[in-house]
Amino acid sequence: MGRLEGKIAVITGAGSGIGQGAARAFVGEGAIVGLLDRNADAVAATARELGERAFPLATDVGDEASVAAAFAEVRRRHGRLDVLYTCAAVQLIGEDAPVHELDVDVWDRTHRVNLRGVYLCNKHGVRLMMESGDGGSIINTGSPTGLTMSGAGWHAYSSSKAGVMGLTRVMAADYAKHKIRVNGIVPGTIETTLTKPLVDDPETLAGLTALHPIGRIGTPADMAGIAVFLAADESAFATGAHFFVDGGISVR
């Protein structure tokens, strides 16, 4: 039996990157997974790859009606939610900037996905968990940029991730009485479509690699194990914590 056997999960940003890697791991451990992403083609392809234990949820995380419809579909299919893992994010490379140079549109587009999107998915995910009364596990994705100088120059992105990390902590305090655990995962630089413009440049990649004491940047597979642990019952006493899986970038 897998570590997530029988659990109903939703993963946002599941069409690529960290979310897609987590979906593969969750299905491999026995979960049924709703693949939530605004890229309908990507989640459909991932659902076909993963088979009957996965289903697509084409959703704009910044639009509440779209998010509400996605969780209503989870309710219709399975009547409950056990795990929510929020991975959907944007990083507007070439547009993000220090605040005195930052265009308000860049701020709004970044926060619409990275913070508003997490809020909306947590809001409707918590409601479904509370309806079932069996508790659950929420996992939000933070960033070292939300805490340290590794985010210098990325003021919209860094502030959005700091907001997510603050939301994670206060939610943990308020929902523990409902047996809902809320934790965060803090990745380092991970090679995904989001970071492709950075890692494709040899000089930038060398600089990013040097920031990680472990000597390399990460992959989506590097993030899957901690997500499975936090989704599983073996982490039943963990809530309100941030789990750093960042190659050591935050301790330099």
Ligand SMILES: NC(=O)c1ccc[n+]([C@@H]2O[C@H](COP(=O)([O-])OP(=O)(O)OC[C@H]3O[C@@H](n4cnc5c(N)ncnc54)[C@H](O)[C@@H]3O)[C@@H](O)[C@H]2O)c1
Second form
Amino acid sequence: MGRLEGKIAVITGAGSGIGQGAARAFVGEGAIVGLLDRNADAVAATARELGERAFPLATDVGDEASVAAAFAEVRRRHGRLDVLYTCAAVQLIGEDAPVHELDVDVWDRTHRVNLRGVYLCNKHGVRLMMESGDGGSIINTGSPTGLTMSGAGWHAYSSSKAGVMGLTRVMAADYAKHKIRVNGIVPGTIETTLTKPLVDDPETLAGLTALHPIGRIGTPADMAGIAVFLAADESAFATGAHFFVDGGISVR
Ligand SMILES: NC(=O)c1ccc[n+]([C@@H]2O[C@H](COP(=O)([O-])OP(=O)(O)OC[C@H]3O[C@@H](n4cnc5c(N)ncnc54)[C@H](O)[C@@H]3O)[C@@H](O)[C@H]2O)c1
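Given the form predicted alone, corresponding form predicted together with this ligand:
Time for the whole complex; same chain goes first.
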């Protein structure tokens, strides 16, 4: 029997990278997974790959009506939600900058997805979890950039991730009484669409690799195990915590 058998999950950003890797792992462990992403083609293709345990939710996380409709669809299909894993984000590499040079439009576009989007998905996800009375597990995605010097130069992205980590902790305090656990995952540099502009440049890749004491950057598959653990009942005593799966970048 899979570790997530019988659980209904929603993963945001499931059309690519870490979210897509988690969707594969969740379905492999027996969960039914709503694949939420603004990229409708990507979630349709991922749903086809994963079969009857996955269904697409083409959604813009920054738009409340769109998010509300996605969770209404989960309620219509399954009547409940056990796990929410928020991975949708943008990093505007080449546009993000230190605040004295940072365009307000870059700040707004980043925070609209990365912080407002996480808030909206948590808002509608937690409501659905509370309806069942059975509790649930929410997993938000932070970043070492929200905590360490690895965010230097990217003030919009890093501050959005620090905001997500703060929201995760305060939500853990308030929703424990509803049996809803709220934890964060902090990935190191992972090779995905988000980091492609960095990883494709050999010099930047060498610099990033050197930042990770473990001697390499990661893959979406490296991030799947911690997400399954936090989604599963085996992590029942964990809430309000951040789990670093970052090749050691945060110990620097
Ligand atoms: N890749 C890394 O090195 C790294 C490091 C630390 C944290 N993270 C975090 O991990 C998470 C996943 O990142 P990834 O590297 O897999 O990125 P990715 O770019 O591969 O995937 C992000 C997904 O989010 C979706 N998305 C973007 N805007 C959206 C919106 N408005 N509505 C709905 N979906 C939207 C994209 O379509 C994409 O499919 C993000 O929260 C990111 O900040 C990534």
